[in-house]
Structure formats: C-alpha cells, structure tokens
Amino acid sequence: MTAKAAMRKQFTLNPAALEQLFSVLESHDFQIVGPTIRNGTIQYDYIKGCKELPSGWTSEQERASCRLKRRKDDALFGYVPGADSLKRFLHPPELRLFRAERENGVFRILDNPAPAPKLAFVGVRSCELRALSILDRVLAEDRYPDAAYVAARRRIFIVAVNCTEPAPTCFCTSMGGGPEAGGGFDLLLTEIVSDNQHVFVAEAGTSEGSGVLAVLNPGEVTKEIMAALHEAMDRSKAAFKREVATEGLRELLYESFDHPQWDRVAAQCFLCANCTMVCPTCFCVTVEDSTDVPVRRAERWRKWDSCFTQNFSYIHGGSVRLSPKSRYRQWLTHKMAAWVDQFGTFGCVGCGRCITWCPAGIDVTEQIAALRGTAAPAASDGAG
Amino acid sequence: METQTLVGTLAKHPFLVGMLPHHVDRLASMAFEVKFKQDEFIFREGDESGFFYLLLSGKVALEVQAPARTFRIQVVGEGEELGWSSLLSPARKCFQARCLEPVIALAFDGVRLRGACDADSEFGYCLMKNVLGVVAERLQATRLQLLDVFKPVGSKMI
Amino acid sequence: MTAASVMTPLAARVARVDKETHDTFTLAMESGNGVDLPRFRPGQFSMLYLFGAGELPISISGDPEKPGELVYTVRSVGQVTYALVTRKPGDSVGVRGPFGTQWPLASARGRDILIVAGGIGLAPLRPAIYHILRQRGDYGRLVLLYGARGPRDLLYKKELSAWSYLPDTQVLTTVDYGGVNWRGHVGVVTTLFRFIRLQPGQTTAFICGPELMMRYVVRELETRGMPAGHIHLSMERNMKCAVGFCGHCQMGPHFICKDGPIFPYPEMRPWLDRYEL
C-alpha cells in the first residue's frame, strides 16, 4: 500500500449501507455497472441494486475454464472478475463515429451527439484500475485524445474493491500490481466476511468519494476489523499461483523474434482473438462504413479489432502478418515490449483473462517462461 | 586516338579502377575507338560474340525482339560496359544492342583479349575479376527487376 | 462531441481531377463549406473519406505554399481508390488530417538533397521538391532518381522535364520495362547511382517507394558511404485512424501514422528486414 493510501481515513459500512450507496449514486444520475450473474458467468452489467450482486457466488477459473460456484458465505465481492472489463463500457465494442447524408454528390456530416452516460462502476479490482490507467495513457493522454473515451471517462465514479479472491490465473503481482488498489478510485471497499460478521472497510480516494461516503454514515474501524482486513489481504497475497519474470522482458521479446516457441504456440492457437477481446488494455479498432440503398445516408462505425485477424495488417498487395505465429508474436511482443517503448509501461496488468478465456488453453505466463528458456515448452496439459 | 590519350581515357573508365598500370597499357594496346550513329545496331541477336566495349558516351539499349513487340531489357551508358560475353568462349548474342544516342566506345576484340588472358594469367585474373563485378551487378539488377515491385496487385484495375 | 473529434472528416470539394497516367489521377480539393482547409508540411498525409465507401491514407502531393488547396495523387487499385479518382469537380470528399511527420527540410538546409522515388512514391516527395526549388539558395545540389514500372507509369512527366533543366539539379528517370519508343534508361532505380556524383558526407537522402525498393536503395547508399542518420524513409502500413488509436500500423515499437510515416533510417533499420513483423 502506498504511503498516501496508508494515510487515508478508513471507516466501516454494513451491507445495508451498501444498498444505500446504490441509491446515492443513482440520485446523482449515475447508471450503475457492477458484477452480476449473466449467462452462467459473473460479468459486468447495468444493475439496479445490491441484490443483483453475485452474493454467495464465485467463479472458478483455470486455463480455458470458468465455472460458477456456490460460496460457503454470502460475500458480495467474493468473485473473480469475468471476461469483460471496464473497457467494454468506456471503449465500447461498437461505436458510431458519425452519420452523413448526401445530395447531388455533396455530403455533410450530421451532428452526432453521443451523450456519454454517467457510469458508476462497482466492484472494480486493482488490476482493472491499472488497466484503466493504461487505457488513459493510450486514449486520453497521447498526442491525439480519443474524444469518445475522454467524454465517457470524465463522467465515471469508481467503487473499487480490494481483491480477496485472486484466481489461479492471476499474476498481477508480477506486473507491478497486487490485490490492493493503490489509487484511481473514488471509493475503496474491503469486504470482510466470516461466520459472525459481514462488514466493509471503506475509504475515499477523491473528494467526490468522501462526499458519498459521508452520506452513508460510516462507522469507526475497530482493531478486530483491522486485524481481519490484514488477514484477508495476507491470505489473498499468498493465493497467487502464476508469475512472470519481468526483468529484461522487453529485450527478451525483441530478441526472441525467431524463437521456435512461436511455432509451438501457433500450433495451438485458433486465432479466435478471444485474448484480445477480453484483455482490459487491448485497444485496437477498425472502422466500417455503411450506406442505405440509394446511397443518401451513410454511417461510420468503429469496432473492436484484433491483431489475430488476417486483415489487420492488410496493405496493398496482401497482409503483412500471414502466419498464425506472426500474429501471436505481434500480440505478445506488443504487450510486453513495444508497449513499453510506446507508452512507458507494459500493456499487461496480469489479470489472467487471456488464460481463462483462451479456448486452446494457451497460458501467457508459460509462453514467456518458454521464451526465457526457464520452462519446458508449453505442453497442452490441461488445455481445454 | 593517340596511344597516350587512349591510356588516359582508359584509366579513367570505371571498369579499370584498381587495375595495375601495365595492365592498363596492355589493354590500351588492344583498344580502338569506335563510333555508332543513333539507332545503329552494335550487335544483333544471334551474332557471334565479337567485341567487348567500354562506353565513353551515349546510350545503348539491350533489347530482344518478339513478333510485334520489342522488349527493352536494359539501357547502358557512359562509364559502363557492353558485350562482356565476348570474353568467354565463343557464343551467340542473346540480345540486340541499339544506340539510343550517338555512341563513342573503346572496342576490344574478344579473341585477342582471351588470348592475352591465357598468355598472362595474372592479367587474365585481374580482367576477369572486373568482368565478374560487372556481371554480378547486372545479375543483381536483373533480380530486382524480376521482383517487379511496382506491379499493381489490387483487386480492380481501370 | 464527435463533431470536434479527430475522427470526423471535413467535407472538402473536388476542384480538379487530372489524369497523370492510365491508372493514376491527381485530385485537387478546396474548401467545401467555408471552413478553410488546413495547411500541411511536405511528407504528411490525409485520410480521404468516400461517402459510405471507406477511408484511405493518401499522401499530399501538392505545393505546401499554396494555401486553400490540398492535392492528392491517387492510383486506382481498389474499390475506394477507384471511387476517388472518378469523382467529378464539385463532389465532396471527406478529409481528415494532415497527419504524420514531415521530410526534414529544415535540418537538411545547406546540404545536397538526393531524392529517390519509386512509382507512386514520388507523390509525397513532390511537396519537398516544391519547397526546395522555392528556397533554392538554402540547399546544395538536388538529385532526383525516379523509377517506375514502365514509361506509361511515370508521374508528373512535364514537371520532371522542367526540373531537369534547372541549374544544380539532376533528374534521372528509369523504368523496369521499356518499350522501343522509350529513349530513357531501363533498369531498376539502383542502376542510376552510376550516373550521379554523390557527396555522401554532405547529402541528405529522402526515399519513398515500395519497401523492397527502399531496402535496396538504402543498401546502395550505405555502400557508397552515406551515414545512416542522413537517410530518411517514408513507410506504409494499414491505417484505420491515422492518430494512433486503431493499432493497425504498428511496426515494432513505431506507429507509422503518428511516429512516421517519415522516419530517419536508423529508427527503421532494426525492423525493416524482419519478415511478418
């Protein structure tokens, strides 16, 4: 925890106060996005109240596998994040860039006000906060800001939750993070749930967060609660199973251009692009144009794209990256090497989504270990 | 051309760069100046390989003719070489050499050159080394040409 | 908010369409709705939007000192380019940009300039040539080596001829395949190096053409002793946004759209020879 975080004043909230938090946010015109059970998984969606949180549920994740599972307690945030991250809401899969209409060969761009809704995200993990700061660097803080992202980003409220339930696929601790949220939230909760108590330790990260917290009549933190909090976090930190050695990783990737491991991983990869869709920092998009039949109206849409597709690198004459191996290599090398040159950090926060959601069971941490020569080449053990 | 002028002209030609003075002298003793008019053919396809030329001025196109078409493969000019195949054992020309401009060149009889090379292998080695340089350069350029880098590969041409 | 976005094109008006070759046309755009067209720097490109059909990165090929007009030379090789070159004066074409880096004309002041262009690659170099000719005293010798597939593919023939008569200026053109009526040079562009006097230490080279051609030209220049830092290349990759959001144009750590398209050769050297990078 940073010194600044350590200085934040901590309070307690009971589950009822959490219900009130939803009302307060809604009264400030926020639409609430939080974890909820949909299609047999826990994922982010628009929710109305605490009752839609996955109380008493968690998900078991491993490579190529995600299963809902009943918990022994009624924890609201005892789940492991699902496939989608905040990216889906702030950098949406499809966005209309503009509409235009034409008459006699002359067209005009129609005003296309896309009102950015005020979104309050509940249950945001530390890895997602770090992913958001990476997206900020790419889409808001570079030479050209992405207007849609900036407008949406400006109007969000974040209720973060310290991660007490890392999945076996997680490796955020390797990527400069950890289960505790360091910053970038308005409110931070830590859920403490045991046989005899269910309470949240809350702290504000911004003045807006303080304002909201004050309305919830928080209680004082007792020594016992602090002890339980530390115990919960210590247990969390001890639960990580995967890791990546990041020292010299950028150089390793650049120097591994001709490594035989790319052929091995390409033999497994389906080029399905799942990893790029679920990645909370993968930002690539394409654009699509459409018209009506008399070609009087046109629209231009922006859609998520993936470096795993053949068209991604198309130039006059053909695609630059034809082979599967070149596409996997591009993805991993961008994440772990080029991103450092471009934006000053890795493009990976270690959330493990690409491991869970790869139908071929490819594990990015194993791939890196294989490139380092510190592990046997990724075999397909346990691969879905 | 006077012998001295010939030696001077020869020594300045890029083909002879790095050659020893007595080799230049030997070449000069075999050289004679030739002039061709615009559109004149220096040789034609099928001719016996006769002369090796060092071009002093003007441009020469290497072409091959097919029914209703002439393919122009390469243009060589001042400071370049023409007819290097005459340095090898007798063969027939695969291309025709057409002057695009009035041309002045130094000509060498291939048979005499070959004879000189056989008689003095040191001279022969130096000459052949430079010829190999020319041939390698031509081969390289031809390979690049084969890549046809400007070829349109799009879906639709108008 | 999208109105102010860099992703929204400005509807410009086609002022002229000139046929350059059998498949290549030059379009001049002017302001379409009272909004001034932006100025550009030599080497930059725009995204040209065809109503409902799509958008393409196209280099600006006009005179940077001629405000109010943006000129593009487009080779018709696909659906969108075909639609572009068949526009009529008065039609709208959407313009975003200009984007990207420029030829380093300021740092090249006082030096000889060697321009090597292949095919349509002459288009983004023409603004630099206009600049150099206008500020003639600021530069030493100007040598232009230009290669195309055949005589009928040569762009800007009249201008090439006019430039060749200017003092301290050498213009050499060559074609890969010549017909019998072509009196000029036949052979790849690297074969022209024999005919120029290159002072490697005081020359800055600007190169634009197919990537293969540029690789061979750079090799030739290095063999002739040109320091890598004075060689500049204009690169091409797939682009959907031109501002670094779409991710398509990455080449190693570089975004061709915003870090390029013009790069000093040393920045490109580690990536140029890597197949499927």
Partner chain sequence: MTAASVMTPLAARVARVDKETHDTFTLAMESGNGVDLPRFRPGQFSMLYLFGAGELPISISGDPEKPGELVYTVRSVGQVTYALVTRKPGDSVGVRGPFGTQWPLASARGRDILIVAGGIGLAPLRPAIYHILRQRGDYGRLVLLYGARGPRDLLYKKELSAWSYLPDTQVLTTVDYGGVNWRGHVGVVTTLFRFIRLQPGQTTAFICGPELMMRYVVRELETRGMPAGHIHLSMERNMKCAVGFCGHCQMGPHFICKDGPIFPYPEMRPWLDRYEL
Contents of the next structure:
Amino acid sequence: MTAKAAMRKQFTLNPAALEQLFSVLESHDFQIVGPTIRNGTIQYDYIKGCKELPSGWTSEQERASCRLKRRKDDALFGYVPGADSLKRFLHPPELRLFRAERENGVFRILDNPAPAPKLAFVGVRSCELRALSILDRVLAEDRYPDAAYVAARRRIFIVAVNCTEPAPTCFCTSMGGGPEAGGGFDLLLTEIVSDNQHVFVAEAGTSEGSGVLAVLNPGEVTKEIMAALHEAMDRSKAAFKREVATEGLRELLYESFDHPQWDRVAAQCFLCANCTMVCPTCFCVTVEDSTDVPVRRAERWRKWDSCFTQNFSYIHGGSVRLSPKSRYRQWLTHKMAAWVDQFGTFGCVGCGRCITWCPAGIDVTEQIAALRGTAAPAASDGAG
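Having seen the form predicted together with its partner chain, please provide the structure of the form predicted on its own.
This part shows the chain on its own.
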C-alpha cells in the first residue's frame, strides 16, 4: 500500500452496503455511471443499482482483441475496463456550444440546456484517476479553461476501486502509476473475494466521501482481511506484462523524426483514429456549424477530432500531414514528448486501450521499443 493509503482510516463493507451506497448517491441527486455489460463488452454507462454491475464477468484483452469471459467468482469489480473512459462524460464526443434563431431579420442567441447533471462514477481505476488529473491540467488549469469541462468536473463524486486484475495490455506501472489509487477519489474500495468471504475494504479521500461512508455503517478491518488485501495487490503488481522505458523518451522521439520505424508502422495503420477515441486523455476537437434549409436556425457543435484525420492538420492551402507516417509520428511524439513540454507530464497513463482497440494490432509499447532499437515489433494480422 502507498504511504498516503496507510495514513487513511480503513473500514470494511459487505456487498449489501454497495446497494445502500447507490441509494445514498441517488438521494443526493447523482446519476450513477459504472461498469456494465453493453454491446458484448464491459463499459461505463448509466446504471441503476448493483444488479447492473458486471458481477462474475471480466473480459479477455490483447491487441485487437476483447472478449467477455466468465469469472470463477461473483466479483462485482473484477472486470477489465472497456473502450469508454470518464472522458466521454466530462468531455463528450458532441457538445452544442450555442444555438441561434432568426426573427425579423435578426439572429438572437438562445440559451443552452440546463447545466451538466451531477454524476457519481463507480468502479473507477487508478489509470482513470491519473487520466482525469491530466485532463484537469489541460482543460481546467491551462490559460484558456474549457467552461463545459470545468462545470461538469465540479459536479462529480468518484468511487474508485483498486485494480486487482490488470489486463495483459496494461502498462500503467511504466507511466508512473500502478494498480493502487493514490488520490483523486471521494471513496476507495478494494474488493476481496475468496471461497469463504466477499468484502470491501473502504477508505474516504474527501470530507464528502467520509460523510457517505459513515452512512453505510462500516465495520472494522481485521488482520486477515488486511493480509488478503496486501496479497491481492501484490498479485496485481506482478501481473503486468508490458512496459515502456520512459527515461530519455522525450529526447528519443524528438531525435527520431526520420527513423525507419515510422514507415513500418504506417504500413499497418488504418488511420481509423480508434487509438485517440478510446484514449482517456486525448482532447482534440473540431467545430461545426449547421443551419436549417430556410436559414432560420443555426447551431454550433464541438466534436471530437483526431490527429489521424486528414482535415485535422488543414491550414490555408491544404493539410500539412497527408501521410499515415506523419500522422502516427505526430500522435506518438505529442503524447510522449511535446505533451511534457506543454503540460509537464506524459499524455499517456498506460491503460492499454490503444493496444486493445487498434484493429491493426499496433502495440505502442513495441513501437517505442523499436525506436530505441531494443526490440522489433512482432507481426500482426489484426485479428480480433
């Protein structure tokens, strides 16, 4: 456990207390978002009660592959995160910026709908919390804050869950993280499941979290439960299969502009932008205007964009990054080098989504190793 975790008071909750937790959050007008089975995978969505959590389910993930799989127990949070991240709810794929209506030859700006709802995120992993802190730095703390993000961010409650079973595609330990949540949550749960017990170790990270936890009538943590918790986290840390050497990575990428590896990866890349869509920190957008046929009403929408699309780099006269090589190089160099210059941190938290959801099976950890000359990317047929 981390030093910060050791300082926080820990309690136990039984599974029935989770249902009560949902009721408490709903009584405070929160809409609950948590992991659930949708469209053949586990993803974040709006849920009502523990019955919609993926009890007894997880997913097998590798590059270009994700399949639902039955667990040997009834763990509620024994899942591997899917394609969605908290970004979809706080920095949505589509957002109407304003609408206008023409009346007597004059356009007037109409009010936007009510502010973003209060959201309670349940089952949030450590990598998600770190991604959220990066989005905060970019969208809330920079020179020009994103008003919509800031408003939504102020109205959330986070119930984090320590990750006891990382996916084979995860490499968060390389990016300064790990399976344990160090902060950024209101409540933190660690699920302990064995043949003879099913319990949650709970701790509060904020005063709001303390207030909610007190209502749940938590119990004391025994030595046996703490031993099981440490064993679960040690097992999780030992399960990571991928890694990235980050020392000197920024300099490596800047110096590798003409490296032949960019041509090799470009031959695989479909320019589908899946990696940026599932990335919990990619924030690029475009703006589109639309009107009805008589030009009486007009709207302006903000939509997710990607450095893998041709129009993303369009300036007067055309796009400056026409080739797949230039676009993949731009994405990886920004994520792992220029982001450090802009925001003081890597733009990657090692969640592995870009590996799982790339239909070509491109593995970013292998690409970096190839640039270093320490490994060559394995061939991939993109099979899922």
